[in-house]
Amino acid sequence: MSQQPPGEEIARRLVARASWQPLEVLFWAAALASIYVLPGRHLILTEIAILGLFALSLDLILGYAGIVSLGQAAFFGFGAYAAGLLAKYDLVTEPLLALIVSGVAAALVGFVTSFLVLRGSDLTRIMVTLGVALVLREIANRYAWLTGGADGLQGVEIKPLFGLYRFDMFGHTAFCYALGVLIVLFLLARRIVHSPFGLSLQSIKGNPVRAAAVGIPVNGRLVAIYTIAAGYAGVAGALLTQTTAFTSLSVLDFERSADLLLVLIIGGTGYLYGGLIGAILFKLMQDYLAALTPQYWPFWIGLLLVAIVLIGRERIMSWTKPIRALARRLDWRRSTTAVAVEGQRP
C-alpha cells in the first residue's frame, strides 16, 4: 500500500477533525427536544440560549485568537439598543431583519474599535476593551432622550415573527427563535474555526511572531475575528431586547462582561461548546441558588469557581473519560463503515 502524499494526509486529518462527533449530535438533539419536553421552562431556556450565544462571541476571540476582553458588553448593549430603537420607531418591523441589522451595526462598532484594541499587550487590551464599554455606557446615559437613560428604553413593541408568530408571555416563540438563531450562528462559527482562517487564528494565538514569519497577516486576521465576535455579541443583545421588549443601561454594565468570563471559566475555552455548557450550568445554578438563598447565591457560584481552580479542569474532565471514549469508539466504527462502503464502489 503506497503512502499518501503529505498534502492529502493533512487534508484527510482536517476533514476528520471537522466531522461531527456523536456527543455533538446528542447535544443538539437534546436542545431541540427541549422545545417539546420542557415547555414550562422556555423562559429560562431562552436566557440560556442568549447567554450561550454571547459566550460564543467571547470564545471566538479568547479561545481561538487569544484576545482577552472585558468589554464584550459594549457590543451586546449596542445590539440591544439598536434592536430596541428599530422596533420602537418602526424602522424595521420584521424581527429577524432587525436582528441582522443590529448584528451588522455591532460588527461595525467592533471593526472601528478593533484598531485600538489590538494594539499593545494583553493588559493593554483588557483596559482598552473595558474603556470602550464604559464609554458606550456613558454615551447611552448622556443621551437619555434617545435611550431612556436609567429608566430604560420604553415603548418597545416587537411585531410577530414573519408576521405570524407573536412573542407570548410564556416564552414559547422566544425560545424557538433564540434557539434557531443560536444553531445557525454556531454552525457558522464551527465552519470558521475549522477553516484555514480558523487554523491561522490558532497559529497566531500560539506564536504571533512565528505566524507573521510564515506569511500570515496577523493584524488582518485579528481585526476580522474581532469584528465577527462583535457581530455575534450584537445579535445576542438584540435577541434579549426582542424577547423581553425592553432594554436598559444594564446591558452595558461591566457585570455583564464579568459574568461572561465566569461562564467561560466554568465551561472552558477553545472548543465552542465551552460557552454553551457554561451558560447552561451558570443559569441553572443561578436560578436554583437564587430560589434557595436569594441573598447569597453569588457566594456559592464563587465557591464553585474556587473548586474548579483547586481540583483542576483536567481532573474534572477525566471523570467523563468513559463517555468520551465510547463516543470515539462509535465515531471510529462509523468512519470504518464509510470507508468500507466507499471501497466497494466501482
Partner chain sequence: WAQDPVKIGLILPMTGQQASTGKQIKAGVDLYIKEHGDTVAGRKIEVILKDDAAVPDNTKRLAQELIVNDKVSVIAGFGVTPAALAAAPLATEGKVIELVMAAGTSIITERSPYIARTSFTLAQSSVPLADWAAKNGIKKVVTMVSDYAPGHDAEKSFSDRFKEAGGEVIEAIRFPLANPDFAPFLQRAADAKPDAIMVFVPSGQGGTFMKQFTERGLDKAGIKVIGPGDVTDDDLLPAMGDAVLGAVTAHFYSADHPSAKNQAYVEAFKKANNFRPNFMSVGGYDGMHLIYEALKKTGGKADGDTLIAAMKGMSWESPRGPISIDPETRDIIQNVYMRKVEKKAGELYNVEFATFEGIKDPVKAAKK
Second form
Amino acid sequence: MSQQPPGEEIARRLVARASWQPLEVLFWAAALASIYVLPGRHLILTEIAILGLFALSLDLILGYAGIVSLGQAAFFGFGAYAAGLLAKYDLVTEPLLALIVSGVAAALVGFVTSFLVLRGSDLTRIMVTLGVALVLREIANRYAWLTGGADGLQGVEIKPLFGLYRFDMFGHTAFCYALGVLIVLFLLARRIVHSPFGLSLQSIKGNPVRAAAVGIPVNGRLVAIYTIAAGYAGVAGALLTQTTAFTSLSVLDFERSADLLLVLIIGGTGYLYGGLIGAILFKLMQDYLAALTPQYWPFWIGLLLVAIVLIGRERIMSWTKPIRALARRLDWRRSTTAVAVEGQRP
Amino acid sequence: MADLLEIEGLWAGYGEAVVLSDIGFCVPDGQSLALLGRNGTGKTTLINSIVGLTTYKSGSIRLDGRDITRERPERRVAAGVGWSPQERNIFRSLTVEENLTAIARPGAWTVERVFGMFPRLAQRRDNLGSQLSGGEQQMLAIGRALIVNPRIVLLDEPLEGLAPIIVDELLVVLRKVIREEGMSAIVVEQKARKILGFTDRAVILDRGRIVFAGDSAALASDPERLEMHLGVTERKVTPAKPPPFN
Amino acid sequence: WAQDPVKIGLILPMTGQQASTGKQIKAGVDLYIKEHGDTVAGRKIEVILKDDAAVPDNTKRLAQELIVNDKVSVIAGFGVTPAALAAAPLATEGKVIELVMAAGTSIITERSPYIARTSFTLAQSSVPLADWAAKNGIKKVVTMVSDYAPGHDAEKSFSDRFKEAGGEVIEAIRFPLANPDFAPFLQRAADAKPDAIMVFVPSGQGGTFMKQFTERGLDKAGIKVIGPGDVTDDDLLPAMGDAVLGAVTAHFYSADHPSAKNQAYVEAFKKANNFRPNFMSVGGYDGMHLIYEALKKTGGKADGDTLIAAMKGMSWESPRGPISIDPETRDIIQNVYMRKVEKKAGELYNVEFATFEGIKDPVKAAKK
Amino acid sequence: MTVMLETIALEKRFGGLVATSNVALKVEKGARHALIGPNGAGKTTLINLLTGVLRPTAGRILLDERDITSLKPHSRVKLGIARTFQINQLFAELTPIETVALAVSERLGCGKNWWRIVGRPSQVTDEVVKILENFRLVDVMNERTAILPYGKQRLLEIAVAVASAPRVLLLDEPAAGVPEDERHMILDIVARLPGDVTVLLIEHDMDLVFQFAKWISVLVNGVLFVEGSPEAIARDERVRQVYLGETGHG
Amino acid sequence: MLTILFDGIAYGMLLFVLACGLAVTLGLMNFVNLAHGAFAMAGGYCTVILVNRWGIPFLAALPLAFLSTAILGLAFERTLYIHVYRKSHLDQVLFTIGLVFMSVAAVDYVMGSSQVFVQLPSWLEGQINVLGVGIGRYRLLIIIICGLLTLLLQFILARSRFGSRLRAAVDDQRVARGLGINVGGVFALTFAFGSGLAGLGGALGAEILGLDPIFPLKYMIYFLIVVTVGGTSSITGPFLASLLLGVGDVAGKYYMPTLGAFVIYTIMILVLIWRPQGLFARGGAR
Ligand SMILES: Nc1ncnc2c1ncn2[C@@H]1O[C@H](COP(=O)(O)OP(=O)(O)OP(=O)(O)O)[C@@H](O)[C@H]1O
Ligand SMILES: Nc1ncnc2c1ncn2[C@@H]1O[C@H](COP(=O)(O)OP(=O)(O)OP(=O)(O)O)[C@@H](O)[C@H]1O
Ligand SMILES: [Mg+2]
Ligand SMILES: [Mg+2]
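Coords for the form predicted together with its partner chain, given the form predicted on its own:
Every component of the complex follows; first up is the chain already shown.
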C-alpha cells in the first residue's frame, strides 16, 4: 500500500482511470505518422480507419453496456445510404456536413430500434439486432428505385471536402478525412466511457439488478448509448460511401455485422482500443493472406481465430509485456504518479 | 480410531496465487472438526482444496488411507467426499428434487430422508433452484452434500441463513449421524461458540496457515485464544456511540 | 518500357457464394496462359489474382489498389454485376481497361468507355429463347427469376419478345437471390398451369432448382423448363441426375459444343482441373485471348485508350463458336444455341440443336 | 411518530404459492425495525416488493404517504429507499472504489454526466473516501470485486446501499457470512446512521436482532404473525415454536 | 392449399433436424457452437460420398452419417472444444466461426466449390397423390424421421437423469464436478450426440437445400432463428418453432412471393419482442 493518506490515494485512483497512457499516445502518433510514412497504403488504411470506427461503435454497446449486437450493419448501412443519397441528389454537398447528417439519421434509427434490445438474453439480442439489419436490407432491396436494389447505388459523386480537397484516386484525402473523423469520435468516446455515465454503463453490464438498486435508470442509459453507438456506426457507413463514391446492399449484409463482431473480439472489448487494434489486425491479416492464397485465405483466418482463443488473450497480452514495460519506462509522469494502473482491462 | 482424512504439508491456491501454506491435520473416522478463522483466511479455499477445485501446489490429501491428492473432483466424491459450498450454488434450472436426484448415490441418505429432515424442501420440491429463498437454498445445499452418502461431509458455513430452530434441529441430526452412522464432518463457521459445543476438534486458520489445532471443548473454554485468533469478545452491545456518520 | 511486364488485375469471387464462378474463370485464364505462353508482343504477362467475395466495396478497393499501387493495365474478372459497376468509375479515371468476364447485366458496358466484355448478357440468350418458345408450341409461360439485375434483364427481355411473338406470360415470379427452398415458388408456378417455366437462377443454384422441380412432379405434369443456360450449368449438370433430361435452354456455350476447338478446350481443361468447364470459364479464356490479341495489335502498348481501340471489332473463333467485340458498344457479339439436356456416354450434356447467329445485346440494340 | 413506509393489503403470488399474503406493515420514521421469520416465510419477497424488483399481485405501498406501488426500482432509490441483497449482488468486474463512486455519483445526480471524469467534482471523492474507510475496505479497494473474500464482498454490499444516503434502508441478512467481529462493525455503522434514517433489518442471527431492534415483526408463511417489542417477542411462546426454538434467545 | 401446408411442415421438420443439435449444444450446454452447420455439412458430404461413390443405399447411409459426424464431433470436443467451454460467449463465437472458416475452405479444397447432390433411390423421388394432395415422398420421409427423433430427444433430455445431470453441469460446472458429476463425460457425450444430429440433418437436407462449401455460413442464421424463437430450455420449443417458421416461410413465399424473406425475419422479431426467452420457454428457467 502506498504511504499517501488513503483519501488522496483514492482521489488519484479515480482520476487515473482516465489519464492518458504512454502507449495510447504512441498509438495515435503512429496513426498520424502513417499519413506520411505509408502513402501507398492509404486505401487500405482508410478501410481500416472506417472499420475501426465501426468497431468502436460496437465496443460502446458491447464492451461497456454489455449489449451483444449482430446487427450494427443496420446503422452502418443506413448511414452509408443516407450519405449516398444526399450526395446523389445534391441535397447536402459538403461532405463533412453530409457525414454529420447521416450520423444523426442513423442515430435516430438507433433510437427507435433501441427499445427492441432492452429485454432478453444475449442470444435474443443477437437475433433481434440481426433481424433488424436483415429487414432493413430487405427494404433497401425492395425499394430499388431509391437505393438501386441489388445493383448498388450508382451515380454517387462526392464533392471536394470543404470545397477544397478532392477525393483523389490514391485515397490521400480520403485517409486524412477518415482518420480525422476517427480521432475526433474516439476522443469523444473516451470521454464518455470515463464519465459517470460510462461507469454506470459498465455497472449495468455487470449486474442490472444491482444497478437499478443503486438508482440507475437502466433502460434510459441503454437507450442513450445504443443511440450514440448507432450514430457512430452511421458515420462509419457514411465515410465508406464518401470515400468510395459508391454503396451497395453489402453494407447491410449479415457478414458485415459478423465480421465486425470478430474484429472487436479479436482486439478485445471494453477498452476502446480493441476495435481499432482488431481492425488493423483483421484487415492486414486478411489482405496478406488473401494476396497469398486468394482462394483459401479463410482457412488461415479461421486457424488464427481458433489459435487466438485456444492460446488465450491473457497469454497473448503477456507477450506484449516487454513493450508495455518499455512504454511505462518512457512515461514522463512516472516519477510523480507511479502509474501502476494498467488502466485498460483487455 | 483410524484417521479418515489426513492432510499433510498442503500448499494450494488459485492460479498463481498461493492461499494455503503448509496445512496439515487429520480427521478421525466418525469425528467432526470445526474450521475457524477470520474473514479471508482461507477456510473456503481449504474446503475447496479437499474437494479438488483449487490449484494444487504441493503436499498430500489422503482419504481412508488412499491418496486422492491428484484425483479429479468427481472421483473424490465417489471416494466419499460430500460438499456444501459456501455460496450454495444451487443448480438454477433444476427443480429441488432434481437437484438431489441428479447427484444422488446409493446409501442411507435418500431424497425422502433429506425431505424428512427439511420438510420445507418437501413442500417446494418442484420449485426451480432459482426460485428458492435463501434459507431453502441452504437446506438444499446441505441435502446435496448428504445425498451423495459420503464418508466425510464438508459444510462451508452451513448454518448461515437458517432460522434458529432449524439450526438446532440440524445440529441434532448431524450429531446423531456422526455418532451413529460413522460419518465424519468438517464444519466451517464464523461464530465459533455456536459450533464448538458440537464438534470434537477445532482448527483455526490465519492467513492461510494453521495457528491452532486442538480440542473443541478446550478452545471453547479459552476466551483469550478465541479473542486472539478470532476477535471474539464477550462484548454485549456497543452503545458508546462514535460520532454519527454523515 | 518494353521489358516491363503487362499486369492484369484479376478480381474474382474466389470465396463465398459465388466461389465456383471464380474458380471456373481462373481456370480458363490459367489454361489460356498455359497454352499461349506468358509473353506477348515482347512483354511478359503478369496476372494478379484478388478475391472480392462478390462484395462490391471490396471490388472497388481492390481495383483501386491494383490501379494505383500495382499499376495494372487491365482489371478483369467481376463475378457479379454490382462488382463490375463499382469498378467502372475507376476504369474511367485511371484509364485502364475493365474487362468483364462474367457479370451479365446489359448496362455494364455503358458505364465506362474502357469496359469490354467477353461473357454475355442475359438478354442475348433470353430473346432467342422467346423466339424459339413461341415457335415451338409454348403458349403460356411462368417466368421465375432471381431478384437482381441479371434476373430482371432475363425476365424483361424474354417477356417482351415472347408477348410480341404472341405468347402469354401468365405469372412473373421473383425470388430472393439467396434462397434455400424453391418449393413454394415452384408450387405457385405449377398452380398457374403453364406450358413451360422460364427460369433464371445464378450459376450454382440450378441444381437445387431442378431437383425440386422434378420432386414436385412438374415434369410429369407436362410442364417444360426453359431458360437461359445458367439453370443447366455444365458445372453442376452431371450431378443433377436424370430428372433434368429434356430441359431446353438457350445459351452461348455448352461443353458439348461440337467444334474441334471446343473438344480440345474441354479436354485440356478437364485435365488441368478435374472438373468440367462451364460458360464462365470460356469468359475467362476468351478474355485473355482478347488481351493477348489486342497487345499484339498495339505492339505491346498497354495504355487504356490504345488498348480499347485495338479491342473494338476484334473477332475470333472461341471454343463457344465465332465471336467478336462490337466496335460501338464494346460488348460481345456471339451465337446463341438452343440446347436440350441429353445423356451422352453416361453423362449429362446440353446438346445443341439450333443456332441463332451473331446475336448483339438486344437491350442496347433496342435503345437505338 | 410518523409512518415512513407502509404496505396495505400487500399480496404476491408465485403461481399457486402465496408468498406474501395481505401484509399490512408499518415502519415508523427513524425506526430500528427487525423482520424475522422461518425460512421461506416471504421476508425477501417483501423487500423485493418494497424496492420494486417484484410487482405485487395486489395491494399498495406507501412511502412517506406517497403511493410508490407502480414506480420503477431506480425511481424508488431516488426517493430514498436503499437495500442490500441476501445473496450478494455486486459488480464483479469493478473495484470497490469504482462501485462506491458509482453509487455516490448517481446519488449526487451526476450519473447522466457524460462529459466529466468520474471523481470530479471532489465532493464525490470525499464521500467515497469516507465510505471506504468506514467499511474497512481501503486495503482491498483496488481489487476486482470478484476475487474479494466473501466477508469483504458482504461489507461492500452494505457500503453500496449506505452510499446512496437512503432515508429508508432495507437490510436483508447483512451479517450472513461476516465474521463475528465485523458483524459488530456493521451494527456500529448502522447505529451511526442519522437518527431519522429508517432501518428495516432481516436477520437470522438473534444476537444481532435483539441488540439492534426496538421493534420486531414476525412473518410466517407470508402472513404477519405477531409484532412487538424485542422482549415481548422473545417471550412469545408461538414464536419460539415456529422460529426461535428452545435454545433460542430470551 | 394442403400441399403448401405439407411442404411447410416438411421444411420445418428439416430445419428442426438441422437445428436441434444446436438446441442441444446452445440450449442445454450453453455453448455457442456456430460451427454447428459445419457438422451438418460433414454429414451431408459423408452421405454424398457413401451413396454416390460407394453405392451404399441411402437409408443405410443416414445412420452412418449420424455416427461418423458424432465421432467427428467427439474428436473435436475432446481435443479442442474442451478448452473453450469455460471461456466467454464471445470467445466461443470467435472460436467456432474460426472453425467454420476452416471447414469452408477445407471442403472447398477437397470437394470443390460446386454444389453436389445425393443420388436418391427412385422410390424416394416424385410425389404420391393422397386425396388430391401432392405429397413429396422424400419430404414424407423427412417428416417420419423427424417425428421419431423428436420423441426420442424429448425422452432423453427432459425425463432422464442424464438430462438433469447435463443441465446441472451447465448451470455450474465447478460445483457439479465437486458434487460428483463427471462433467467432461456428460459434455462429450452430449456434444457428440448434437453433432451427430447435425450430421443427420445435413444428410437429409442436402437434397432439398443443396450442399456446397458455404453451407455452414448460409444456414447459420436459420438455425439460430429456430433456436431463439423456440427458446433454449426444451426440445419441444425449437420443434414447434421450426414448424411455425417452416409453414410461415413456405406459405409466405407462396402467397406473397414479393415479400421474400421478410416473413421469417418479421416473425422472429415479433416473437422475440413478445417473449424474449423464446416462444416456448419454460417459465423463468434462465
Ligand atoms: N478465485 C480466486 N482467485 C484468487 N484469489 C482468491 C479467489 N478466491 C479467493 N481468493 C483469495 O483467497 C483468500 C482466501 O479466501 P477464502 O474465500 O478461502 O477465505 P475464507 O476464510 O473462506 O473467508 P470468508 O470468511 O470470507 O468466507 C482471500 O484472500 C481471497 O482474496
Ligand atoms: N420466483 C419464484 N417463483 C416461485 N416461488 C418463489 C419465487 N421466489 C420465491 N419463491 C418462494 O417464495 C417463498 C418466500 O421466499 P422468500 O425468499 O421471500 O423467503 P424468506 O423469508 O426471505 O426466506 P429466507 O429466510 O430463507 O431467506 C419461498 O418458499 C420461495 O420458495
Ligand atoms: Mg469462506
Ligand atoms: Mg430471504
